[in-house]
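Just one chain is shown here, as structure tokens, and it is the form predicted on its own.
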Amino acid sequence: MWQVRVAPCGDFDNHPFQSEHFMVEPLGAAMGAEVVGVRLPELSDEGVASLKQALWKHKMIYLADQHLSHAEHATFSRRLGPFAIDAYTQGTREERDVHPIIKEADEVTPSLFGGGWHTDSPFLEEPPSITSLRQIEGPPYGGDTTWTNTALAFKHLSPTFQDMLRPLKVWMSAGNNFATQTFLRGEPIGFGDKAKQDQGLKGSMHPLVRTHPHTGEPSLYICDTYAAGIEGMTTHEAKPLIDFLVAHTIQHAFTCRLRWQPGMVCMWDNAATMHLGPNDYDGFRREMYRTTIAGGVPR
């Protein structure tokens, strides 16, 4: 007799990070938290260090009513670490490392940037660590972002399954995403830069179970958009395993969902999350700006 799948339980520990520099209010049981009582440009060096610790714990943190300029966004992001190479977008005229993500009200498209479950640019040899995103303008409803906690998802696999996964390496490539976007849009797409595109298609091999560089926590490094294979396996062997791990990881119990407001700033840890931004707000304008912070080679 097979057991009916039920929601995971136990091992949910998203109690608020304690800091002398701000307060933290958890968003959900699995992950996510609001940081209150501070404006980002006013944080001391000790406050920024504490904010990063809060991020490692909660995986995603956000702050309301920040209303940062491009310069303030760039200056704060530099305090988190050096900027990463951005594979897809170009920066603003004022700040080349602050990248616009804008959908106009009259834009109708079958495919949207970030519209599938993904972690940012895992096809790079050194994928980004932290992504920050802020909203200038958004729809009255829709345009939410959802994250899932890939460390918690790994914890909820059986010890036998965990042991099976630990030695494996996942091939992350933009090839499947390119093909899907080209099919949906009816025209070829690419990075606009041949070197970036070649790297995106070639991709990189990374541990399927990666160890967090700051906390030592293991997590699934899996991605519905970019996971294209597993080292040493045929496609027919790898695809069912990837499909299972993605389906396991995006269970509602492991997620949190943010309803954006103008002026809000959000940060997430790409080493321990996937995220999704659905294309559900046709007829409304959404203006966002993003920075990405460099990360090392996943271990």
The other form holds:
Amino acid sequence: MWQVRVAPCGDFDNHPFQSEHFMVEPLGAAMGAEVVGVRLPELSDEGVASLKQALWKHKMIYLADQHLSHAEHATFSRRLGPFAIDAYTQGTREERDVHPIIKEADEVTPSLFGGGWHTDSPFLEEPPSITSLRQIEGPPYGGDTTWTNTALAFKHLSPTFQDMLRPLKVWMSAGNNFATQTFLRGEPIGFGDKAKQDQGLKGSMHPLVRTHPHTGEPSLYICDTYAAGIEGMTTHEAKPLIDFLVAHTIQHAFTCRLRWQPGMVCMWDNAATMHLGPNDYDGFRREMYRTTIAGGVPR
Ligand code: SIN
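Next block, the form predicted in complex with succinic acid (SIN), ref. the form predicted on its own:
And the full complex, kicking off with our chain again.
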């Protein structure tokens, strides 16, 4: 007899990371936390190290009332690690590693940057480790970003299913995303640059269950936007598995949702999360800036 699906329980452990440099207030049961009592440019080196530990624990952390300049955003980001090469966006004139993500009040589009569940640029051989995003201006409601904890999602699979997944490699490619954006916008969408385009389409094979480089924690490396196959499987075999893992991972219980305020900065761990940038605030301007930090080859 089949069992009715009930909300996952057990293994929820989002208790606050303890630091002598700031306070931490968890956002939800699954993940996410607000860091309070500090302005990012004033953090000591020990404070930055502690902030990274808080990030590994909570997967997404945010700080209100930071009001960083582009230069401050770049300087802080550099303290997290070297910049990644962003596959999609271009930097500002003042700071080439600080990338605008802006939707104007009169812009109506069926496809928006980051509008599907994804982890950042997993089609690259070395996808970014951390992404940071700050808001200058936002809608009075809507425009919330949502994340899901892919380590918690992995924990909530049966040991038999976990063992089945562990040896598998997932093929991450930008091909399905280009095709979808092209369909939605009615014009060809790609990276423009031929070498980047070819690399995006070819994509990369990564472990479907990856081990966090700093904590050793296993997580599902799955992505609704970019996961395009499983090594050694036919499309017919791989698609239902990918669809199941995405559906499992984006269950409400594993997520948290951030309501932005101007001046806020957040950062997330791409090794252990997927996220979704919403397209639900037509008529309002949303001005965000983002940096990405280099990551190694997922193991
Ligand atoms: C992103 O996918 O990086 C953008 C998220 C957002 O705009 O909320």
